[in-house]
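In structure tokens, the next block holds one chain alone, the form predicted alone.
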Amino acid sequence: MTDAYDIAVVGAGVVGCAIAREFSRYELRTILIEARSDLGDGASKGNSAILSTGADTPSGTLECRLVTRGHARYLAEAPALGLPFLATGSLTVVWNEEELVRLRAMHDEMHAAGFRTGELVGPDFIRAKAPHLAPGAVGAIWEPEEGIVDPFSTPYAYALDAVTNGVAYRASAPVASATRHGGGWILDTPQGAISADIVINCAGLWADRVEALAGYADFVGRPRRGQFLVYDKSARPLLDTIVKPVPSPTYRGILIAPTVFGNILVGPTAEEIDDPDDWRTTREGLATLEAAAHRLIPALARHEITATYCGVRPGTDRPEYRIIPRPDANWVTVGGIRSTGLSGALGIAEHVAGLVLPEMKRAARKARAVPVRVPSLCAADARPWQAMMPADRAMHEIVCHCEGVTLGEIRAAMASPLPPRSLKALKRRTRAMFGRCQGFHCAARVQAIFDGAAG
């Protein structure tokens, strides 16, 4: 038996999260698919986890006006979701007169394109927003609105708040086929066949794979890893505001920048891949990240690095956004979001939701949507073992020390509506084995409390 949809999202990343959730204030039948046995197991799982206004997008673009939607977005709708974003503001430094000419530039460019927040600033007002960083900077932007966010809770939240509102989410289900039926598809997954009115591609790593699928080749998918060092938290206090260098139109360059855990991040670095499946650290990007972490604050030598990551930003041939709607095939693609989905994931979803309705769909917003809240997992917050008298005990007992996570912490996210899958997943869910020790005192019972819930 084929499930029946008005409206199929395919990929569960932050991006299809977002859209997933604009669909669910409507009376329409929507399901989230998702090729992994997590949400957000692919491109946004590794980022800067920087929530970016869209100033140092290129002008005039769709990404430009997205990320900016997206970012005005997050501000209001986040709070209420239980998300976290610390206004640290940015500086985009250079270092010497050449690169001062094209600062000035793209401040030219920022203010043109009606972003006024950002400041031109000399050495005198580095130093004291940065006070670590090495000298001889000769001039920044300094953009006050850009801040940090928890990069896993977020696609977290929107898929829950979908799924508490009437989604369907169907995981482990990659798209084996599309085939048109009647005005919309069938989608072949291994967990059965789906029939959606209207196919929403946002497989973001694998979206051209999708679109090869129901026939379409609009653009080649050319996936660009980002390799990530993760200091430990007593580097923290060396840094309280992101760094950046000025961005190529390819590359937004390695940057510094502190984290909503309470570390400093540094990264990433830029390398064509052939497979978006190929998550390594190498050694030699490493030590790329670590020679330009010493040069930018160079008190970091005396601070260990708690963890390296990997991301893979599903970059295609194209250098902008591959939304295309296709109203006579009821299919939209949603492609090449690159290293800004999630800041733009919900001004994306806003617009997809534009295209579709009611230019493809007629359908009637809901009165009210049923509010939800995750916990926050932000270092500047209280954590629940910190309350005097917690209502569940198990609250007050931890299980991994670095990080400062319950018991009944780990049991709640066991316990969601859309528990963890995995124990990768948990972690992302929780924060549990990501401190310092990595999981070397806790990983045996966090798995032991694992597979008890899931079993």
Contents of the next structure:
Amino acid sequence: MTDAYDIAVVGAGVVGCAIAREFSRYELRTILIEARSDLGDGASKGNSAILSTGADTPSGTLECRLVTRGHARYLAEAPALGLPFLATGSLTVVWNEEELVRLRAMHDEMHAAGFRTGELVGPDFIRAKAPHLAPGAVGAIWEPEEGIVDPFSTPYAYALDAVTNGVAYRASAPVASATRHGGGWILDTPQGAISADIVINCAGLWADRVEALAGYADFVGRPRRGQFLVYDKSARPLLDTIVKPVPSPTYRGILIAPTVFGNILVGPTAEEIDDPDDWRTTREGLATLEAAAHRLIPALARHEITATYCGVRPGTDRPEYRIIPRPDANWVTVGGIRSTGLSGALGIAEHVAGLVLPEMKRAARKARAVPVRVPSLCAADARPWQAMMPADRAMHEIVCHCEGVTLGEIRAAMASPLPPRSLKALKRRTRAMFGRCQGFHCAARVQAIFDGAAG
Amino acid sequence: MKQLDAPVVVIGAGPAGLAAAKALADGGVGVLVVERDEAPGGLPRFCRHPGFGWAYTRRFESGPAFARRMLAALDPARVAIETRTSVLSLEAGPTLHLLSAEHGNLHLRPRAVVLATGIRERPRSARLVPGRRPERGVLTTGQLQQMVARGVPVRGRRAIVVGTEHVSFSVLLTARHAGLKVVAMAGPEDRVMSHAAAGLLARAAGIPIHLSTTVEDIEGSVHVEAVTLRGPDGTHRIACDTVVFTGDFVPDCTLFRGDDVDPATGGPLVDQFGRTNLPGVFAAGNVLRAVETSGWAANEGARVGANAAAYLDAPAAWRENAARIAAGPGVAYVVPQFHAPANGMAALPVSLRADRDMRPARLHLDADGAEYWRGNLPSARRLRRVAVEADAFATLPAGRPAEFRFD
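Switch from the form predicted alone to the form predicted together with its partner chain and print that structure.
So here's everything in the complex, that chain up top.
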């Protein structure tokens, strides 16, 4: 049996989830298809968790426009979804006169491109904003509108919103073949075949493979791996803003930033890899990051590292987004989202909807959307257990002690309409096992709860 | 909750906390012990092999048996234990913010607190071990022990144990319960850190021990598939589905931060009576430093508990005239870190760790440029306990900073 849809969104990364959410606002049968067991399990799970303004993307590009729009939409829409934004601002710091010349040029370009919030600042300003930064910074661009977000809850909130508002969701469903059928497509997956009038390929790291199934080869995936270090929460008082270097056209350099969870993050490295599934940290990569961390904030040397991870960014052989509408084929390619998917997702979603909706004459906008709110995992926000008398006592029983995650929160995550299908997904939904002991105390119990609930 | 208004709150129901509670109760003081886990007993609860509590009980018992014995020794009229209760903050006063599954948010203002929160192992990430991060199969000893004790399936067959400390060898026993075959042990040091006999027994049982060896790579996405070790003979890849990171303990000391913590131990700064920087707050057991045996931790708890009882009777000025005992050349750290004038309380044993191997080792305690005490040891090993007789401090003038050093 083939399930029939108007639109199939292939790939439940942050971009696919945002696109599915966009279509959920219309009278359309939309399905979100994910190859892996959980959403947000590819490029979206390993990034620097920063919401960029778009100012540091190449001006005049589609990427720049969509990241700018994505940033604005996130600020407007995230609060209602329960998603955090901490307005930390960012400092793009330079350490010598030569770099200062480039910084000034970058500043002028940003202003010429219409980004007028970034201002050139000197050492005194830098010291005031980042007192623990190593001495010797000669100048910076202070961008007050950049900030930090929760990279895990973001795709989840978009997907939950989409599903709550009528989008179908199918996980563990890698597309094995794409066949033209009438004006649309039939996608074969291990979970059954899906027919759709329009396919939107936002398969991220695997987008070129999905393209090939349909016979397209407009770009070649060039995955880039970025490793990160996460410092213990004890280090959080050392930094309250994002500190980054002047980017090159292909690499934004090693930045250091607080996280909404209350840690300090350092990264990424940039390594070209062949296999988009090569999620390895390396001794050299971790050593490079540790050295950079100590160089930027010497006091970090006295703090423990809580976690190491890597992300793989869906780069291509082209230095820009590869968003390709194919109105004759009813296939839209959303590839090459590089490293700006988290910031750009809502802008990309709007853009893609704008490409597709004119083709869908009967697609009326729904009168209203059912509101959706995800639990905030931001360290600065109130947790359910802070209520004196919650309805559920399990909301007062902490299971993960490092991150203060209660039994009630874990149960609530498992009871979601989009439940986590893996321990790692549960970790991303609740923060359980994400803390400094990495599960020494709680992993056995969390696994028992997960295995019990997942049955 | 019973005894919410108990004059003393003990944080942690492991060996040190339970011994402290017993000492307080024996002194006629009411105690509330708060434990964040579902049951009291601390880490020994999850360790089925014998050898727990020897220094305290003089019995050769398993961890759970030792925990039961400690619990049975408590007078229920004086000691209340609240499990599933986390301490969210400990501030001056002392004031405590607790979160209890049973009672919700609680704010307590006891007259004294004994901090006995114990230790944990540093996980793979803190050790900067590269490779992939499979969802299952990368464990610490603590996690493996809890999985076995809680009946959570380990779903592994072949394990590599990283570390050669005492606890690393205890994993061999736990692994057997879990149905895991240990195919290799590996440690960065050039010798077995536990007793040499442990290494001989493991090797006799057919388990190769790779010394001067680090983990270079971990493979697998859902389950561990292989581990690559790098040693003196180069790298070799071993197919396995489990890798257990053992030892490398650190105090689980999250209620104390910043200047109240000794960066060298990771635990609170205390004087020889177990008094921390925070008036009314004592600390005992492995939260002071990693790591001593459960019996040692219990003995510390007993002394500090008695000291807390004495403090209630005569709350003298807190740590007045206490002087810093510094870790000088060759010394990684000293516990206690402060020396206060005698006040009738029971002193903790002074112990320190050398920062390198020495044979023989001569230890000095200096103050004001003069030597107050000297000890000759046949040897000192890096990060192994060097016990110093209590009289080392006997003639030290109160209030004068002093320093231990090796020459």
